[in-house]
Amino acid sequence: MEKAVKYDVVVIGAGAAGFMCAIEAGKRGKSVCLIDHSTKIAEKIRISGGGRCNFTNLNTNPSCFLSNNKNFCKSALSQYTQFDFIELVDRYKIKFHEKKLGQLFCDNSSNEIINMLLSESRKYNVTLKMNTKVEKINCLSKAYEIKIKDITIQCKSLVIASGGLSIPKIGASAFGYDIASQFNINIIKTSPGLVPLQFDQDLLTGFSKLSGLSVNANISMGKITFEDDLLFTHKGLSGPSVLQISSYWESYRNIVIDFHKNTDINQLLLDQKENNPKKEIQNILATFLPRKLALLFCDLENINGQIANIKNDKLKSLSNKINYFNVIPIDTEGYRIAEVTVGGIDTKEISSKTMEVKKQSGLYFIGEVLDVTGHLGGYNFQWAWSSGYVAGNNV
C-alpha cells in the first residue's frame, strides 16, 4: 500500500480565505498543503473590482454582514481587522486608493494581491497543489485522510475554504457543503447574493428604453434600505443599490424605489403648478431626473403638456411613482453572475473564536462557505482575510 504524505494542516480552496489560513499556519511552523481543483490561482480575486480587487473596506464592522447568527463574525473581525490587511498591502508597496464609501482598490491590478499571497505562502513553505481534485475525505482516529488522484494525504487539521456557489464558470461548486453534510453539519439554505434582479415582461416593456441608464436611488425592502447608483438593464435592474438589496430579497417580496430621496415630489409639482403653470410636465421632471426616466413616468401616468392642465390627483399619482415606485422582482439572475452566496454552513456549529467545528475536532470552515455574507464593497474579502487568519492561528 502506498504510504500517505503527511502534513500538519491541509487547506482545501486556494482563494482569499484559504491563502490567508495557509500563510498564518505556516508562520507558526506548521507544515501546510494548500489544494485547489482549478488551474488558475485565486480567480475570484483576479476578476474582482474590474480587475483591480476591492480588497477591503475602511468601514468594516459586524453590521455590514448578513448571517442567521449575527454575532458570529465579531470575533474574527476583531482578531484581524481591515487595518491589519492594509498593513500587509503596504508592506508589499502595493499602491491603492479609496473609490467611495471606504472601498479600497489596487491602483494597478488585482494580480498584485495574488502575487503578494503567493510570496507570503512561499516564505512560509506552504505546498501549493493546483489542478488537484479531492476525490474523498476520511476521518481517522486522530487525523484526516484526503485522497487525490496520485497520492493520499494525511493531516491533523483540515480546513475547508472552498467558497460558495457564485460564478460557477470560475470553479464554484458545492464541495464545502458536501463535506459539511458528510460530517452531519447543518447548512442554512443558500441563495445568490449581490446579484441583479429580474422583472416580468409587462414592466420590462416600459423599462426597455432605459437599458444602460444609471441613476442614484434609494431602494428599500421593509426596514432594510440602501442608497447608491441603480442601473436599468434589458432584464431588470442592477447597480450597487440593487445588488445590496438582492442579498436580502426573498421571492415575491416587493421593493420600493425612491428616485429622488429627501424631496417631496408632490409638493414640488404643486409649487411648479402655481408658479410656472405654462411649463410642460416632462421638462419639469427632467430638471431632477434623467430625461428618459422623466418621459417614462409621464407615459406610465398617461400625462403630458402644461402642468396647469394636469389635475392634482394625477400629479399625486405621478409623484408617488417617483418617490415610492413599488415593484416585485420575479427572480434574480442567479449564481451565474452573483458575487456571493448567501447562507451556507450554519455558524452555530462553528467556534467563532477558532473557526473549528464544535463537534468535529480538527475540522475548520472559513470564508464564503460559511453563513456570513458581507455587503458590497470589499467586506467579503475582509471576511475571508479575517476568518482565514483566525483558523490559521488555531489549526
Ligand SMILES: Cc1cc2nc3c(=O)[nH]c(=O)nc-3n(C[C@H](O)[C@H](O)[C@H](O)COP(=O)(O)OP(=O)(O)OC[C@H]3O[C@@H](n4cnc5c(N)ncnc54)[C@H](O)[C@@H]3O)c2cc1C
The other form holds:
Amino acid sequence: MEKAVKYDVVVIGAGAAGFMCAIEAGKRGKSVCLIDHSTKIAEKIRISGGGRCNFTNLNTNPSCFLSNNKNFCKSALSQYTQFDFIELVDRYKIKFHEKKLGQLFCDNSSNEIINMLLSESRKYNVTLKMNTKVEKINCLSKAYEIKIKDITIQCKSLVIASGGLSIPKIGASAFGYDIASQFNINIIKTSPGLVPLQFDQDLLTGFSKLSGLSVNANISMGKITFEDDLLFTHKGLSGPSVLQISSYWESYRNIVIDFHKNTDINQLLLDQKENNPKKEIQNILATFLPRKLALLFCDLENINGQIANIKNDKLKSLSNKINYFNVIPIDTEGYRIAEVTVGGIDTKEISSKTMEVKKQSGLYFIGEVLDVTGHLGGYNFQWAWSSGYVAGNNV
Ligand SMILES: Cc1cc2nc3c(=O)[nH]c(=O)nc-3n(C[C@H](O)[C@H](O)[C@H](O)COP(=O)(O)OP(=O)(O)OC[C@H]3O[C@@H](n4cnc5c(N)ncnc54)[C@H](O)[C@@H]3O)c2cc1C
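Moving from the form predicted alone to the form predicted in complex with the ligand:
Once more the chain from above appears, this time first in line as the rest of the complex follows.
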C-alpha cells in the first residue's frame, strides 16, 4: 500500500538555498520536508572556495548579479543581507577571514557551514530525505502532490531549490527547468558561467607552454571589464578575471586582454629603442612581464634580437598584443566544471518579494535555478541564502 504523508512545505534540493528556506519555514512553525536525490549532503558547499566556502561577500549589491531582469534580486538581497548571514556564522563561532575584495572564507573548512545548516534544520524539526528521487509532481486544487517511490507527500507550498546544471557529477540536474516547463513557466536560455575559456589550436599551443603561470590582467568584452588574476592552463585560460568574463561571454564574441594596464607599451618600446638600442626585445619585455609570457609575445609576432633592428610598425603590433590582446574564444569548458549556470527560470514569472510563481499559487523557485547569477566572490551563496530566506518566510 502506498503511504501518504502531509507537510506544510516541501523543498526539493538540499543545497544552500533549500536549507535556508527549510530552516526559515521551520522557524515559523511549519512542518517541512527537505528532499535531495544525492547521497551526500550539500556537496557544492563542501567543495566550494577550495574547501573553505566563500560564503558571502561584504560588498554584495545588486550590480554584482547577471539577470535579464536586473532589479529582481534587490528585494531578497535587502530582506536578508550578507551581514545577516555573517551574524548566523558568528553565532556558530565559525572563524572566517576576508581573502580579498570583500570575499569571506571559512578559516578551517566548508564543512562548518554544512554542519551549521544541519544543526539549524534539526533545531526547527526539518525532515531531511537524502537519496530520494522525485518521480512526479501533481498539482491538486490547493496543494501539491509529490510522488516518491512508495510514498506520496502532500504539501501546501512546494519550493524548487534544485540548482543549475553545473557539475552533474555531484548531483546537478535539469529538474527545476522540467518543473518550470510542466507549469508553463518561461526559462531564459542557460549557459555555463564562471568557467574557463578555450581557444583554437594555434593559440592553445602557445598558452599551454605557459600552463600554470598566473598574471594580473584586465579583461574586457564591450563595456564589461574585470581586473584580477589570469591563469594559463593546458586547455586555455582560467583564473578569476577569465571566470568573471566567461559569465558574460557569448559565442563568437571577442574578448580583449590588457596584460599591462596603465602602461602605454608602444611608447615604452619606442623610448627603449632610442635609449637602449642594443637591448634584446625579449629582455626588455621581461622587465615588466614574466619571461615566458614575454617569449610568447615575441613568438606570436615572430620577432627577436636587438630592439634597434625591429621596425616601429612591428613594435606597434607587439605592444597591441600586450595592451589589447584581442581574441575570440572557441568555447567554454562547459557545465562539467562551470561554477554556475547563467540564465534559468525567468524572474518575470516570480514575485521578487516572496519567490512565489505569480501565476501558480504555492509554487516557489529559489537559488541558482532562477535567472540570477552572481559574480565570482561569494555572491552566489549570498543569493542562495537571501532567496531561500525570503521563500522560507512566505511559504
Ligand atoms: C566548484 C564550485 C565552487 C563554488 N564556490 C563558490 C563559492 O566559494 N562561493 C559562492 O558564492 N559560490 C560558489 N559556487 C556556486 C554555488 O555553489 C552555487 O551558486 C550554490 O550552491 C547554489 O545554491 P542552490 O542551493 O541554488 O543549488 P545547489 O547548491 O546546486 O543545490 C541544489 C541541490 O539540489 C539537488 N538536486 C538537483 N536535482 C535534483 C533532483 N532531481 N531531485 C532532488 N534533488 C535534486 C542537488 O543534489 C543539490 O543538492 C561554487 C560552485 C562550484 C561548482
